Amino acid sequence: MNNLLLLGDEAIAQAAIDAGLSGMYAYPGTPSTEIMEYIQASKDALARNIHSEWSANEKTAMETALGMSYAGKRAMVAMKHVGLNVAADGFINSAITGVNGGLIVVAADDPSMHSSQNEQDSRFYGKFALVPCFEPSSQQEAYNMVFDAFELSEKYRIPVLMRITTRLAHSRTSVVRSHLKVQENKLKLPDDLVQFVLLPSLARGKYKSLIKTYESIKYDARTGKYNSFSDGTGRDLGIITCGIAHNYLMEILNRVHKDYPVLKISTYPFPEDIIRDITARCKEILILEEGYPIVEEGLRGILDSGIKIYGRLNGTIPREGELNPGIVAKALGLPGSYVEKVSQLVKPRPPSFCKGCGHADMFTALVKALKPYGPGRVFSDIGCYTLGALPPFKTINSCVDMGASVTMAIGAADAGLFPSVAVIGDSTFTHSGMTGLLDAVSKNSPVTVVIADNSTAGMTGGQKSLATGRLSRICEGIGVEPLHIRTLIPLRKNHAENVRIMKEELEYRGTSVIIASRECIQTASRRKKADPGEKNKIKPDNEK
């Protein structure tokens, strides 16, 4: 068992484990989601009842995460590149307050964008909170990582940052556990019982402190073992590589045997001195690194020799995207024919509902109630509902972060759009959509806000709703007046129905909600094959 198989995620969350984890929180968001999902399937991990639920959102979860790191255990929290916005205010301060047990805070980029509103590089948070970043280049180094972030995170007191991206997250390879297994910490206050309230005046000197404390993690051996440099007999190009882009290197060097000096980072903040290993050797510098160009940028302000320097931000490497092999050759001059080509047997195919799936039941008879006004109505939200804005439905006009179908159907209310139609789902609505419907119920917008309720996370895999069977009572509870509370079941035999009731609440002047209810068709297979005689079923929100 010292020897496993695993994901990028997974060799964290099994670091994790035997690093001494007392609390694992997150909220889904491919490509991290199989951090959580990983540890909830332990059996180490329920055998030392370490707390793996999933949260809210991704701000609940890092300063639920803070809690735990108070009490002096070791916690993790686990999130989406985007995640981390939500995240921002807890995560930033908790730079400053410090930590009492161990806190990583990992983020998981999605470089091409694959699933994901944009390619943002969490890389940059790191810099901006002041805190150390880890960036491993393969699934062992992440594992190894673990152990030493969270050692780092206690001698320093200050929560540490691990940026992964998409194919490390989900690649597979052999992983060699540790021998050393790490006991959880005791439950410890932190010394000072006023460590983590900032106000200005405590927080002034504590600023002061963390600046000073992030220059002296430069010269740790925690992160600076992580940084190599392997000389070559080559003095006209170095290459400086950040991550994963270290194996696309590797890979092509391994083909055509060509011998560079090159530097890996996969920690920072790095001391000055470890670039000058390499600049002064060589008469130019290409860098390769998976998102935005943030070594590049500070390489430039680091050097003063006027050397060459190659990477995203003079074209050699593409401002977009994520890296692959096949960059890198061409950025090295290589020929062609050294990338394999993807093989044409794989078609595209368009993503869309899965068959029998209830939103797009929903879907229909939206369109239908829509009809009359015409389009440009619609504004929706983060999960499979979104397919709505493809054909055939075509009627989805937004998609910018979560939870801001209800705040801009809001604002477009404002400007006199009527109706003005919010779709959100049953995850992202107590996510982030809970707190807009409040501000339309506060000054009574003429908004009607369609909740697509399947009774999970569905876009991440089915993970655990916290709405499931409480939407109506939620609601209620903001103040949306029970009256314009309407739960219906889409499906096509209550299609009729269903058109009836949404053109009832779109004609609304006020603020209404419908509850589309019915259970994920992939979520309600599973259960079905667990459970033939479905004791278990999942009750829709109107079902007492």
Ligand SMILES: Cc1ncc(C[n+]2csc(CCOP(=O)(O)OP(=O)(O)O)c2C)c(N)n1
Second form
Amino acid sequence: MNNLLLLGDEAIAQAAIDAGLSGMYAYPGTPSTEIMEYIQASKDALARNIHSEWSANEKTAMETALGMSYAGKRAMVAMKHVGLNVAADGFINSAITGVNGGLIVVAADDPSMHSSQNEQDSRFYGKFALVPCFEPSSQQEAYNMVFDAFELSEKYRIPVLMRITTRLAHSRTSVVRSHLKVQENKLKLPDDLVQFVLLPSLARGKYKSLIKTYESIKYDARTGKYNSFSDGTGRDLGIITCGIAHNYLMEILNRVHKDYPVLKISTYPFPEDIIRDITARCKEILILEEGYPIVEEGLRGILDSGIKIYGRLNGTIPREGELNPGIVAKALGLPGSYVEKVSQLVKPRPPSFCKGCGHADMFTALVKALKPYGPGRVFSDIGCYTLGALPPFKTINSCVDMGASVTMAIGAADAGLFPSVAVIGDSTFTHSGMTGLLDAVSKNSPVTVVIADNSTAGMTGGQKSLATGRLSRICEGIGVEPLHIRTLIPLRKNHAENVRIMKEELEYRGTSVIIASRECIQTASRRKKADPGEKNKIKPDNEK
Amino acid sequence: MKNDIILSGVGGQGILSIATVIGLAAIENNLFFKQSEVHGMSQRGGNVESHFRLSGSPVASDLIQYGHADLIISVEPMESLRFVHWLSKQGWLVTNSSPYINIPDYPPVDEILKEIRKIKNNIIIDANTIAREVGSVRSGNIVVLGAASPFISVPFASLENAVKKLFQKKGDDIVEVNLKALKAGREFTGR
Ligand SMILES: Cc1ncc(C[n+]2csc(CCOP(=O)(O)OP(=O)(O)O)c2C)c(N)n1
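Alt. form predicted together with this ligand, vs. the form predicted on its own above:
Next comes the full complex, this chain leading.
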């Protein structure tokens, strides 16, 4: 079937399969997770043996994909926007090494922070690394772009960034498949065996040629075909749209039967003349971009060009948050629609722990154990257990970036806070918590690390956790005293016992780890449905 | 033809199944659509919404503009009110009357229903009770879809076919219950 119903994420995954992908590497993160999940579920991918195992974090995913590219094959990495911070070192340096097999890095941004701690705009990373960036405006364009991105990557020997946002990633529509017969690349070492060696003497030359490549990519047809200009009748206002913002504009213009000169930008860097084409025609420019005012800043510059520019920087568009058709209509000066008021009766319904979640029992015990010391000493992390910030627990005092619970607890302990506690999920622990624990062990820092082990990455929908079944051995290997690695089962019936264990370790003046292990009830019930005999029961740490 | 639909409820109440059924019916009728979903954090017992844009011609925006939805389908009464700013003046609001109470300050249900009745075109259906009568409380979402079906521009038979397709993997009994649920909802609205 050539016509599929796909989420934006899935369109990218299907395109990668169709474009001869050999390896997919990712760490889960909303709104990027479904790219990997689609490949893992794909029969084609299975038949072709495309690598599709979750990585420990975005940095390992990025580097593994670069290794596959080194060996000549096509690879893709996917992550949420903040994942690119974790992978940034590898990403930025991969621009300088260049690639051998085609390499696409997908970063899924989350403007309005539907499920994220910030709304950073990954297009910045493209510019920062001097890597071309594709920003699809629709699911179909996302599908098509993957082919061009791989070709571009191999032609210029450069990784390509693909930036999507939540609404594209998580919206389903019909997508037409094409080019189904692309062969995977054969194993082939780079012609130059020191291509990937970034000794300063070699890196300097490579950086110079990267700057040249970045310039010439602007004029390549594979990027150029996604930037299009359509003229309109008016000469006063011209509109520049980036990525998905184009759809919101088209929605409004179709409805009110208006036209303007419109320049759609979907790849970066783009040649300056396409901007000059529209600015030469129009007296005023409205810029609609999802995310930061990147194109707008470029256009405004510092010196006044004489053209009036409307966008996020002058308040025509809100400075933060995602776009929507209403914002675009308002920016065009259209009269507001009739809008019903939402009743005062409607109360917020924040996410909460599932009924029967082990994390809740863990927090109940921790709250009790910490009672004598007073509030303000629990550093936490990102995952379902972050809900420990909300009533009735209100126990955690930080959630910053993956792994920061352990290291912030060490810093606070250094400052004299005792007890200083970290609460971290199992997947987050193997993502970025282990190195922090090594810091703690190296100076026997008086911190207690509670690993909330539900044997999955629960928050993102229950992906495999690389920690499952290995946590106590990992902690021992890192150097935590075996006597101070305690495992417990967070169940109501064990409450008294669990509080006692926690109290003991909170009092210990060295590094201790408490592994609170009970399988996520969501993954457990899904597994039971799929496998009633429980042949594939996963064994958390306390059932070795 | 254009149907802009907001689907609302609480994470886990099955609004994605409603969206899938409408989507399958749309395909059967060669219609265009875009359906945006919410994943991640909010699925944990929080409120969820999905935008379903059905049209006879290609759809540009993935999102519906405030004040432009033709229909709100809600599987939970308070959640139907959360999204009324999307509803157009002539739009219909179809909601389940059974509350899903997982917050301490859930308002009295009577007051919620009174507020819903202030919306010009509203249909309030006790989908949980009807679903239980036809065989399973879990089909409450499909009952609500049935009640909303007169306002969706696809033939009822296409929705039935879609229900068959969606639940076929779960066995004939489940298909049967959901077909009954769809029909019971339709009969309630009676158009
Ligand atoms: C750098 C980064 N990568 C990915 C994510 C997305 N993310 C948030 S929570 C989470 C899963 C955490 O799993 P775990 O630590 O096991 O906790 P659980 O949700 O299962 O309680 C992921 C992948 C993120 N916020 N930041």
